[in-house]
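The chain below stands alone and is given as structure tokens, in the form predicted alone.
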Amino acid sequence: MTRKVILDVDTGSDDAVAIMLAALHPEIDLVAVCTVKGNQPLANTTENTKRVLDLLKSDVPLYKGCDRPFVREVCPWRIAFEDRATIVDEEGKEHFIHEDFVMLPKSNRKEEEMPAPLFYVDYLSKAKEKVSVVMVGPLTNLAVALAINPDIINNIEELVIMGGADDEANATSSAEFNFFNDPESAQKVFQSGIKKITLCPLDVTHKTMVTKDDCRRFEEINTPAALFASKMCEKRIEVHTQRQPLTLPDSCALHDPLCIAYLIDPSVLTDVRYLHLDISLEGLTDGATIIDHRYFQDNRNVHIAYDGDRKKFVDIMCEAFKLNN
């Protein structure tokens, strides 16, 4: 059964291949996809955004949202976070995980006048069927749309968030980059009351890794989406290789499509466990992912993969992907 999505991206490399899978399966109906400030400045996530957007020769529409926190940057005695994960070659050349833009050329598309948190507003409100919103950045737009309306709720069929983690850090030694970088909207959106919010934390992305033998699949693929998703992968674990292996050598996270992959087929994700969460807001654990395990507490708010199928990701893209032409 296809699914309506809201796709809400900070485009990025892997954001970039979560666009190309949601634009081109055919269980995905894209309703619109919404960027927000995070791996980069929004100038340069909504740039990126449609630079893929026209490489698929997609009319989905855009919604430029917010350019930065909801409250963090108005806290200046919390902890900075500057590292953008660069490596550098044996030439001295440095590499990004996430470049200041995606290598497609650059876009004439325009952005719809609405914000991405009054598209949210307008949208849900009038919505004669439920929508599943995926957020694969800080979750900004959702939470000013919240405070604008809380109502909303009542139309997401299900929210799906790449973000946070239990036994894993990236931001600091305590905090996942996408809530550490606007902690009180990922709280906003918890406490929310949405009915079903599915979490993928790096838990769960760094199992179901992408391998350089992946990245040769996408290559024999060779539509336009399968030869620029195994570029992105390969400039990724050219990073993880020299920054944090994983347990499969030269292979790398893709986080953000995982959280497609899911509402395609939800067995994908393996080890779901319904807990409660909180984000903490203060000092060294500033944006870290607070999770209750204990059996009987009863306050329980979000269902959190823990482990995943690595080879049924990686299909699901190749299914994707040979549809792209």
Contents of the next structure:
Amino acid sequence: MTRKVILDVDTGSDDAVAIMLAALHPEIDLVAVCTVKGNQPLANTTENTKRVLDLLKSDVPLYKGCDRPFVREVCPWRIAFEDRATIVDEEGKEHFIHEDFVMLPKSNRKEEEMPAPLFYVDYLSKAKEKVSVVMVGPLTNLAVALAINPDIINNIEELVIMGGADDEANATSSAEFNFFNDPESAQKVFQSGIKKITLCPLDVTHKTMVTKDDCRRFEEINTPAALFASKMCEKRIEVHTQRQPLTLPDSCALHDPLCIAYLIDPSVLTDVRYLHLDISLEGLTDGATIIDHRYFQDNRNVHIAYDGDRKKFVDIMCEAFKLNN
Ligand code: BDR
Ligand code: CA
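Starting from the form predicted alone shown above, please give the structure in the form predicted in complex with beta-D-ribofuranose.
Complete assembly follows, chain above in first position.
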């Protein structure tokens, strides 16, 4: 079944692959792409998103969103995020998991005039058909939209989020990057009453890794999207291997496209638990997910994936990349 999707990104190397998967796979009808500050400042995440859409020759509308978190930056006492996930090679050259700009030609594409939060309000309050929303960066755009019109939740079929972690962390010792960068927005979204929220936290994305052999598969497909995905993954593998090795050698997490793969084939997530989740808003655990595993709790608000089928995930990406020309 084809699903209408709005994709919200902070491109970003893995976001780039999520955009390609969403734009190319026939089971996704990509309505719009929204950008937000996250892996890079908003100007960069927007330019990077345009470059990826250019590569795909896609005419999907692009809405530029929030250039700062909801309130985090007005609280100077909070811990700052300074780690750009860098490694230094033998020649002393620095490599980042997300470079300032993705290695694609500069774009001349224009974004739509409406800012992303207003696009959500406008589109979702008028939509005749429900739409799924996939958010793979900080949740600021949707939180702002919900502050303007909380009723838009009625037209969201399902919200799929990459963010948070139960038994893992990356931004700080307790928090995942997307939620750490705008904890209040995350909390607002989880408390919004959206009918179905599915979360792909680090717990699953660290198990559905992409390996060097998968990069060879992408290369054999030999379309622009497949070759670009392979390059992105190679770089991510270098950085992951030094900074956060996973259980398979020569592999990396490719967080964001997993959310799209789930909408294409839900069985890509294999251990999904319906639980209650809150976000910590202060101190050493700022931005961390507080997940209630108690059997008797009755205010469950999110379906959290703990495991997935990494081979299926790679197959789904291959299917989509083959369709690029
Ligand atoms: C998330 O943080 C970003 O760096 C990635 O794009 C992904 O969305 C993983 O923690
Ligand atoms: Ca991202």
